[in-house]
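What follows is a single chain, given as structure tokens, in the form predicted alone.
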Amino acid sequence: MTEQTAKRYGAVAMTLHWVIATAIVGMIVVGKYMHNLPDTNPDKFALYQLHKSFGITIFVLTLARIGWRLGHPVPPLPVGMATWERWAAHGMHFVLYAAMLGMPLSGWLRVSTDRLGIPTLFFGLFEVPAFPLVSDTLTMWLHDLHELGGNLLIPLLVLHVAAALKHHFWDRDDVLKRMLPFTRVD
């Protein structure tokens, strides 16, 4: 792996990017699957607990990623990139960071406000404290917000990947390579 330079991201930034990205895709797939399971399915409860644990993990890793990014400037975008593309790139990153923080928070608040009071067990190791407010209205609103966020995240991720591939294959610049481990950036 590499140290962060003016041309590419370093090992820490790349690792956090790819671990979080993989976890988010897994969360979306598992979230859709478990949501459609009948309540009588014995695996449903375990999947929800894993979903919550991975959500908390994504939240913590995102905080680490933001902290790392604040201390390690990102490589600049290509010189010839259009102004609208620069704004779109910065806007997309802002929205993705907001989702990486907002999705776990909305999920935690949703389960915290539920009258059922089912505890969140972080990978079975300890109980995550619940938000001290129980409200049927808030629970339903947060449930809808969390589900909407997950559904909106899918096209955002597709657009993010499409933009990276466009830079690689169409523009033939190093935007994608600088986040790929084991590649050279000229």
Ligand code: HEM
Given for the second form:
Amino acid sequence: MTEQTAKRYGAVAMTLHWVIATAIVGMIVVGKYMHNLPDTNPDKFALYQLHKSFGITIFVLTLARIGWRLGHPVPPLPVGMATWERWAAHGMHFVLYAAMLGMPLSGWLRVSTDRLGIPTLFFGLFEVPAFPLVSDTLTMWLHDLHELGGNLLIPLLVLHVAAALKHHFWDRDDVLKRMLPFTRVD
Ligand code: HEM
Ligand code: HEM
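Having seen the form predicted alone, could you give me the form predicted together with this ligand?
Next comes the full complex, and the chain you just saw is listed first.
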């Protein structure tokens, strides 16, 4: 198992990064798709349940990821990086962590406060408790917040990926490699 060192991310951090990244991209695609389905579509309920179940899973995995990060050394950014670039990298990672927590939380609060009271069935196994407050105003606000969050996340992710590729192909440093499994970082 790849250990986390002062130079690279370890197996746990990499697994969590890539599992959560894949899930979030899927969540955005499914979120947009299901939202635009007519209410009469027979798959709509199941898709909403899947979206909610994966969203809660992402929340729990993100908590685990933050816990792991706090307990392990984070490889420092390359020495030659400009100060603004360091700020941009740290700022972007902070915002992405906020989105990984904020998107599931706003989604959960949004369905909780809805007077329709549709339960969230976690992969059909058990019912996720709802936040005990029903309010049309809050539902509306949280709906808009969740939608806005999803829409803002798309360009942020494009920037994040572009930055990773810039490091690899332009700066030719180890920033991308140290987050990839089966690569050597000297
Ligand atoms: C939904 C998708 C994604 C999210 C939410 C996400 C989030 C994050 C976060 C929060 C970090 C900071 C890790 C830490 O130091 O704690 C990070 C690092 C990183 N991500 Fe992503 N990421 C996503 C997708 C991608 C993709 C598609 C790529 C590939 C091009 C990528 C490449 C990287 C790299 C190379 C790092 C390491 C940066 C460094 O060493 O400082 N990420 N990502
Ligand atoms: C990382 C986690 C999540 C992401 C990235 C995400 C993303 C999205 C996106 C992009 C949409 C479409 C918004 C639009 O354009 O209208 C959406 C809709 C929705 N999401 Fe999430 N979501 C997440 C977690 C959750 C969770 C945990 C719940 C509930 C427990 C949830 C409940 C909903 C609902 C109910 C809608 C549909 C809103 C409507 O049709 O009125 N989401 N989500």
